[in-house]
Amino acid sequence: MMDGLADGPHRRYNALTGEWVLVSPHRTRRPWQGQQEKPAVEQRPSYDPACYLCPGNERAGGMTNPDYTEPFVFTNDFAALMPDQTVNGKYQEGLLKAEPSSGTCRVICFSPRHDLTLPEMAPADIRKVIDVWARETADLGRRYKWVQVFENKGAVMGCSNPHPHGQVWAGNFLPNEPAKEDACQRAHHHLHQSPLLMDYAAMELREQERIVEVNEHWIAVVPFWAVWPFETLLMPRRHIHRMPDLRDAERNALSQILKSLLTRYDNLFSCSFPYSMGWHGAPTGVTREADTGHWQLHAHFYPPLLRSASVKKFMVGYEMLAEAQRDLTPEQAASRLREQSSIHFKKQKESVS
């Protein structure tokens, strides 16, 4: 690592959003007397009659799920976005501004099994989830400007149901985070005539220091500018605008690297590792610009755990009022993740017993 980045406080620039993060590696030596939480005991049944996402069960909104055997998609019974919304015209200018936000929200049950998360699923079944992500992006992208595929895993990340599932929200507007990424990628492409994340992936492949997983088609790194302790960035090695553009071999390779990466997460603290993850690709819909060459498909993983299954990172104080701050360096985090086995800890216990 470059001099001064391993031991002393410094700021790192996020080339993808234009923001900065304060890194304070010397603070990892301080004693910890913070919050301890009891790790969740993962002994769920394969089917839960009380779960509103399991096959054949009644959902909270009153609808009944089919007896599905593969990934199942339905419109959220309590959607955050709704079609054809309007706003009072008096909020169009000045200090009080508002605009209508129209869209839809869908839920994706990854598997009929109540007890299987993505790292515990077979690559062939993960591939089915990837195909659903791509299909939903293509379908909703015909009508909406932004399609956000994401997953909140674990109660600590606000997930209200442990059944393995994700979501896809589509809206008629470009949200804040992708808008920042759009501007930074566009500026880089204008200056260098190449996609920012393609250049970044090539640099990480040369340096090797922050790589967690890599295969023929994908690379997963703890980004140089990571905010969350074990944050990762997953990128295709070919220039790809959106998920529906993925070829068959790239989808298969994605299922493999997802299983391995998420297994390393679970193995880090021998728990079902919580995170929020989401895919970013070029804006979609009838209002999209013709020029999307600056965009590169990628996924963000934001896990909150810091020191163990019961100690998490809090974004408070300085982080809320000034800028993001971390103690563990991205290089140290990548090394910790690389050290983990690609065989899930539950499987390791089964082989021993």
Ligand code: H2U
The other form holds:
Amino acid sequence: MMDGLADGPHRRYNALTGEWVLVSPHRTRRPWQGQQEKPAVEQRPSYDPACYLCPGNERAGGMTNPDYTEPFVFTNDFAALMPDQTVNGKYQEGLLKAEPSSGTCRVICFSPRHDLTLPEMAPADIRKVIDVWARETADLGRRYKWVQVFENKGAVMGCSNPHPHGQVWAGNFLPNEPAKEDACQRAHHHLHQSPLLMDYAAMELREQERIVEVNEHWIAVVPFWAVWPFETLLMPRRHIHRMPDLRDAERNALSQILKSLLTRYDNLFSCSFPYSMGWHGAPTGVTREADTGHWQLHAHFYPPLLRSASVKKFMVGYEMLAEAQRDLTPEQAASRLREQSSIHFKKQKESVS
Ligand code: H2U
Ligand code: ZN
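Write the structure block of the form predicted in complex with this ligand for the protein whose form predicted alone appears above.
Up next: the whole complex, starting with the chain shown before.
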């Protein structure tokens, strides 16, 4: 890597979005007097009669969940997108512009067990979640231009319920984030005749410094341009457009790397590590097929924690008004994550006592 990037202020370019991030490594030496205490590990029952996601329980809309034993998907009772367009046509009045949007939102319960999270689930059960992600992408992708699979984990990320669950929102438009990635990947592909993220992964495999974990089919890195302290980017090692294209062995390998990556996250501050994560693949919908060669499937993990289970990074001030900034370098963050055990801290305690 270029000299000096570990020491002094510099900006890094996000090749995937075209945005810059300010990195200030010298600031990690400043004194810190905030709290650093170890959090109490929350104990939850495997079934909670008051949880609207547990099997057999009633939800807000008056619907009752079945006694599910596998991942369970239902249409969000408070969906942000609706299948029927109620707004007619495009609207433009000088600077004021609006357009109708239609879509649907679903909730995916990862497990009937109220007390588990993805890193605590068996790889075979994580695999079932992967299959649901792929199936939902294929199903909704037939009708909608963009299918966003994601998970909000932890109260700091606005997650309303600790029962392990994710969501999928599908809409008839290309949202801001994938639109930036589409433009950058397209431009790179046009120039180099190869997918941007394939070239990027090859470079990370050569440099090694930012790799958190690799297996036969996947690579997880703290990207060169990471904004969140312990942000990671997870990519397949084969050129794959979308989740439904993943083969059996690739799905199994994904369940393994998800389990160990998320275990490292939990171990970092001995807590259930909060984050927003989600999958990006080629846009979908009927007209898209010929125009997706530049896309490589990947997942982003954006965790807010910085220094302990209770000290998070705030995206405020300069970040809101100018551009994203970080102190810890992505290389330092990757090394911290690599140092973590891939055995969950809750299991480590069990084996000691
Ligand atoms: P969070 O990941 O943001 O906690 O999402 C939970 C979702 O569950 C949220 O989008 C939905 C909310 O609208 N929900 C239902 O669909 N039915 C309910 O009975 C409660 C919550
Ligand atoms: Zn529950």
